[in-house]
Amino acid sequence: MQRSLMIEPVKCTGCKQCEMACSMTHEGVFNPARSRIRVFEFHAEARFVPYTCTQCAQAWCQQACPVEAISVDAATGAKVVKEARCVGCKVCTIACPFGTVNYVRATGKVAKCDLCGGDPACAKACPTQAITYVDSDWTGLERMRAWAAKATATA
């Protein structure tokens, strides 16, 4: 079975525990900017909505990556990138379309979610449950994916 992060962003209070959780267990700081997730915020509705990588199918930052330095974690699905393999192009930032390869200026390389190994961060820290890590038939994950094989099919 595979498993996914289902974000209900009406749940968001805008809290950033989420990022916090995720730039200690990555990073070792509290450090919001240093997440692999992010809280948009939209401040005139007073609405907040995480995102993060969407662990596509058709992974196009795995596909346009020309060191093949981001490979499927076999046990979570997770796209993850091999640190020491990377050379720091940014192709696979371009090749995301929904932004959530982020470059990293401090080691030259790119970052990006990899599910914390199976147990992720963001879902455990969040205290209302926006963010929460179920089986991907839960998530809409399906929805999302052909709405992305839609949008390339007419681009």
The other form holds:
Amino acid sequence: MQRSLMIEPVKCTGCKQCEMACSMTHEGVFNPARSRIRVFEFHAEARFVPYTCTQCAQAWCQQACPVEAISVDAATGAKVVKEARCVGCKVCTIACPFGTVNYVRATGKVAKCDLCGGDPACAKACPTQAITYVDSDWTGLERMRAWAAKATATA
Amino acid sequence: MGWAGKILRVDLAKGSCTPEPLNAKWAAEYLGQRGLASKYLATEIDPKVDPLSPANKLIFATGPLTGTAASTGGRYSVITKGPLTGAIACSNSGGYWGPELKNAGWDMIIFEGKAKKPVYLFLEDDRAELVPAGDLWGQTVWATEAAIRAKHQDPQIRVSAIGKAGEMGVMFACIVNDQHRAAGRSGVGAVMGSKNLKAVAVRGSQGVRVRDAKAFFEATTKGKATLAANPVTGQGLTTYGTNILMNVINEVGALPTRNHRDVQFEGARKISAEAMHEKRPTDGKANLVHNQACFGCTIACGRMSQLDKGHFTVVNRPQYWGASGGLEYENAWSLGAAAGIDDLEALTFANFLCNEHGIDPISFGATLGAAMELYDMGVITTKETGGIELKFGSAQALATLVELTGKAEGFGKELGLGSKRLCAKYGHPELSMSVKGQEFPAYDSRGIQGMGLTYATSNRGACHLRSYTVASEVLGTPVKTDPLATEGKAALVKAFQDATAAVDSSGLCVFTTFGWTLDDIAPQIDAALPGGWTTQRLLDVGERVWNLERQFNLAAGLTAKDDTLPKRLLTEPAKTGPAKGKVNELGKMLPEYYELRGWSKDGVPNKDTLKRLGL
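Shown: the form predicted alone; wanted: the form predicted in complex with the partner chain:
Time for the whole complex; same chain goes first.
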């Protein structure tokens, strides 16, 4: 089974545990500025929205890369940056419609979510289950279940 | 490791920013944040200094766990000599600003002197720069944040700022970050204003390291599980916020009402957390929109509220129609019960304005309550108030005066003196419900005896966050004690004071102690820092910090005579509820407390005590 990160903003409180888990996993340091998942605050609406790469099936970033530094992890479906090959040209950051691949000045390479090799740290760290790692073919399952429950309750 | 190891010294008069290494010896003895910054302050300033003079210093300090993944590891404190109290001041704030400072590579910033013209400090990792702030002077906290982000073209900058209240020397002006998180008490914002310092803007990208990442992950994960399983930190605070206490404390008969004339408020239900969840009849929406966490917090007690657009406070004022920081228990009490007001929307509006203009809602609401009593007695009339009818229960007066006080205009300027100076000015000093000049928070010590001792001995004046014995006396954490008994309270207060001083020095939030003891906290600190950190070592830090603060206050001129309560609480019995007929029996607790502390009968630490603590 392949899995995807599922994000439910209504459950997010803006604590940024996901950003810290991400930066610690990838950089060995707590540093939200280097996290590949970011929580956005929409203050006037009281909404907090975690956002990261959706791992497009046909990934713009991968197709744009002139040195084939972005490849697919066959086990997880993640589009992964090979740092050794990346030349920091930033074309992928332009190609990505969602902005989820970004240049890192400190390394001279780009960085993006790689699903932590199939065990994403952000999902594990989220205290409210706003970020979960679920069956890619059934990201709507829990919503379906909720509606199903509602339908039988009123029947 | 844990500590960034670096502090920034800003000489505002010279306009210089100079980095220096963190004093590692002091860090080992005082941990960080409250403790460590107090050590710097006590060493560097004359305790007798005028708090609003250039000779006072203003320190923004993080703790070793600030900016880490420890639950609630996002706190910072502002330490200075407080103008409201003349005592050492230490005000603690959450939000995202503290971790940003740490992430920029700094443990603390020490501001010295006074800038010739208004400035703000801009920190981008190692780069520190004082920027002219003439165009920001007079602006609100909210406008200041927006203007600084626009100017530097960077929406990720975090800003901690004062409003006009701080500039104008309102005695309970606070420092606000992230719209509605505040270093709230003792007038730290007025000190910032007196230095012509408008804001501290920070952007960090260096990262925070810990000594042993694996051990830290294990200890913090275990800690989070403990908080999640605890009914208070896992459910109560998350769902209802701190205002879940409104009905509870009212039932106990310890809800100070109308300037402590009463101990129960007939309108408590209407301003409770439960009421915040209910749909308004006017627009069908609830006051509460969502909860919000501060950085790293897995409790998420923060409230985000939205006003009824048709409410009289915000009709035709769309700038207040969006969601912002909602009522916590303290604010719901101070803006509500303390002045006898039960209009939830008006309270929420007043809370927004306290944040926007940078004033402490506790001292503001309590001072308004005192002014209402003076008005009720005929001592203050509409002549003094500029036509405002200062009647207990008037939401109109609250809405008008919160704005005037925030801007230090009209009668708001008088309220900005704080209750001690206001009541003295009108010849009734006994009506100021304060200790050492700082107004009480939301617990009447006639109904919760231990809180009387807590208030009387608090090093920053009346405060619930120095030893929250309510946890034991009302909520039964960690052990239930009788709120009306005085036996054992001296030891209880000392234990809470020492543990809290340690937590306040770590970067963690004191609310974790509903679910954690120092046994839960020590392994997290130990994994982050070198040198071996145990529960006992944290208790030693706490006791050392407490005595250091005490020494500072004694040197500042405070004495045992200041360790007392207003006459009302010592002589006027509670009229209703479980504490009916009771006064606070401070005299039964205080001598025992001094003895347990290793202090003389006059409240002065003995030589042996100081030696034992390395002071």
